[in-house]
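Consider the single chain below, provided in structure tokens and representing the form predicted alone.
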Amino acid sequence: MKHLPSSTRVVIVGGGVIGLAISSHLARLGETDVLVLEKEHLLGSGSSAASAGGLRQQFAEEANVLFAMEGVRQIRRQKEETGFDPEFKEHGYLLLAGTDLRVAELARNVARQQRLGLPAEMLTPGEIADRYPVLRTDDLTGAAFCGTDGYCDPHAVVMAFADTTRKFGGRIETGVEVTGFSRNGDAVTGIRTSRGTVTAEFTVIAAGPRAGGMADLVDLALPLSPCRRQIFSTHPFGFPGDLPLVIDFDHPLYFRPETGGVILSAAETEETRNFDLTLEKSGLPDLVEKAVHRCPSLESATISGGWAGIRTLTPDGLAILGDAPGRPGLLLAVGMSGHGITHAPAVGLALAERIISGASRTLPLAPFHAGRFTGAAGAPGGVIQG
């Protein structure tokens, strides 16, 4: 068993896609005195491994759109720059609306996205039917679509970040449990682990669903809700492989092609505190009924399996990023609200710039600051697609 260093400039708690994105960007920008700690023995074995791999840029909030666009730009270049192929299927996201109110909401979002340079568009029910005849459209009022959205292999994204971290001199250790934080008054000065204490100038919590418990250890209350999300897969049955990832907000579910079949999930928001990942099939008949309603050809599909994961939601659906309020030396990259794979590359860049330069120069961190929850928080929007 290797000894941990007694000190490092940056220590990152969490070896999933978010923590590794931060370490990768730090290493690329020249900060190699970085230590990533993961309590499991495999990197990316938590929420990153349970992701559906969606890459969506169609958000209601400007900051989320900007982070997602940067994330897609980086993932599009990943194979060329790292050799790890994310298998990015740029087939788009189709967001379906069944009411006039929903169409108006999507249209406002599309107008905002277009101003930011995203090639999003609104489609009529007739246009949806023409493009995607496998979908039922007689009960729809419209849809939003972006052809540069899509889906990818999350494992390849995680491994690319890990490889870059190591290649440029960063250090990653697995099987290390963080048991506490070192403090000097309010300031966080490092961590205590199952393998010793490490002092650090910057400590970053990027622990996914465990982030709330980590924050509790420094008396920092964050409005994080870890929620179970289940994904089911079908056997191959000749389903068209170029269909977008389809989200039906009014019959809550999403589905996308996968190796001749589909994977599909409901809009689950059940909070969990025991992190149980046992697959629960009691809701499967309702999910299948909704899926067949929207895509009648799914009636011939058979379920082959599935898995459960945890996404960590915030009250407004935005992540919590940047300096922890009242805890100098502690940075947060938590509450990704189901968008971790999409946003990870941008989060990594923004946090790395904050650590190296004192501020994020490429992307805005202010909208994601934890201090926004000291006032009234709005309801989360569009978290179904996590």
Ligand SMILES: Cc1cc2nc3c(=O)[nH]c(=O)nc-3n(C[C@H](O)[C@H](O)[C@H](O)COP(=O)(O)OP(=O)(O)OC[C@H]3O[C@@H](n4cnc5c(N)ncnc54)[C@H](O)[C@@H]3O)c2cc1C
Given for the second form:
Amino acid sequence: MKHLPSSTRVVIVGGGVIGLAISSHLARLGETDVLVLEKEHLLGSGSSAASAGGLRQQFAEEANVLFAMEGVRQIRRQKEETGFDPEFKEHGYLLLAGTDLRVAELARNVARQQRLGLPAEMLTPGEIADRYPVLRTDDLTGAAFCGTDGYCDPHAVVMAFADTTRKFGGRIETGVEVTGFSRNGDAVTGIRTSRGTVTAEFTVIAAGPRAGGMADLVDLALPLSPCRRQIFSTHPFGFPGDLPLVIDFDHPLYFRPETGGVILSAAETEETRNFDLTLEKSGLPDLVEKAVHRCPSLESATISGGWAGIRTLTPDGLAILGDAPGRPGLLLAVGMSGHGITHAPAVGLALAERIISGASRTLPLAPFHAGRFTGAAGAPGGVIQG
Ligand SMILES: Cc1cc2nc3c(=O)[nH]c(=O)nc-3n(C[C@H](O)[C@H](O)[C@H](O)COP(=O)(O)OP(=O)(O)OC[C@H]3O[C@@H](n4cnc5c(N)ncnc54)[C@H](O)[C@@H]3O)c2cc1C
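Can you switch from the form predicted alone and show the form predicted together with the named molecule instead?
What follows is the entire complex, opening with the chain shown before.
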């Protein structure tokens, strides 16, 4: 068992896609005095392993669109730059509307996205039927579509970040649990672990669903809700592989092609406090009924398995990124709100720039500041700080 260094410039708690994206960008930009600590023996085995691999840029919030667009830009270059093929299927995301209210909301979002340079568009039910005859459209009012969205292999994204970190001189240790933080007054000066203490100029919490508990240890109460979500897979049954990821908001579900079959989810948001990942099958008949309603050819599919994972949500759907209010030396990369694979490349770049040059130059970090919840200077919001 290797010893941990007694000090490092940057220590990152969590070896999921977010922690590794930050270490990878730091190392690539020349900051190699970085240490990632992961409590499990495998990297990316938390929420990152449960993802559907969806890369969606169609968000309501401008900051989320910008981060997702940067994410897609980097993932397109990933194979060439790292050798790890993310198998990005740029087949789009189709967001279905079943009410006039929903279609109006999607149209407002599309107008905003187009202003940001995203090639999103609105489709009528007739246009949806022409493009995707496998879908039932007679009860739809329209859809939003973006052809540069798609889905990828999230494992390859995690591995590319880990490999880049090591190749450029950063250090990653698995099987090391961070148990607390060192403090000097309000300032956070490093971490305590199952294998000793490490002092650091910057400590980054990137602990996925466990981030709320980590922040509690420095008396920072963040509004993070760990929520369970399940995905089921089918056996191959000749389903077309070039379809978009389809989200049906009004009969909540989503599905996308996967090796001749589909993966599908009821898109549930069920808060959990015990982090239980047991696969719960009682909702499966209802999910299958809704899926067959939307895509009748799914009638011939059979379920092959499934898994549960945890998404860490915030009240406004934006992650919490950047400096922790009132805790100098501590940075947060938490509350990814269900799109951490898509946003990881941008989060990694923005946090690395913040650490190296004092501010993120490429992307705006301000909309993600924790102060919007804690009432810290410069950000709106109520007081939640503990
Ligand atoms: C069912 C499901 C579907 C999803 N689909 C998509 C999708 O289609 N597209 C998309 O973009 N996103 C999706 N997501 C969300 C995405 O998976 C997450 O946002 C992302 O993986 C979060 O990454 P993370 O690094 O923050 O968390 P994690 O991957 O959980 O990594 C955090 C790591 O920190 C470690 N850790 C925690 N505490 C400690 C400690 N004390 N000491 C040391 N290590 C610690 C954990 O072991 C873990 O490995 C989905 C999530 C789920 C559950």
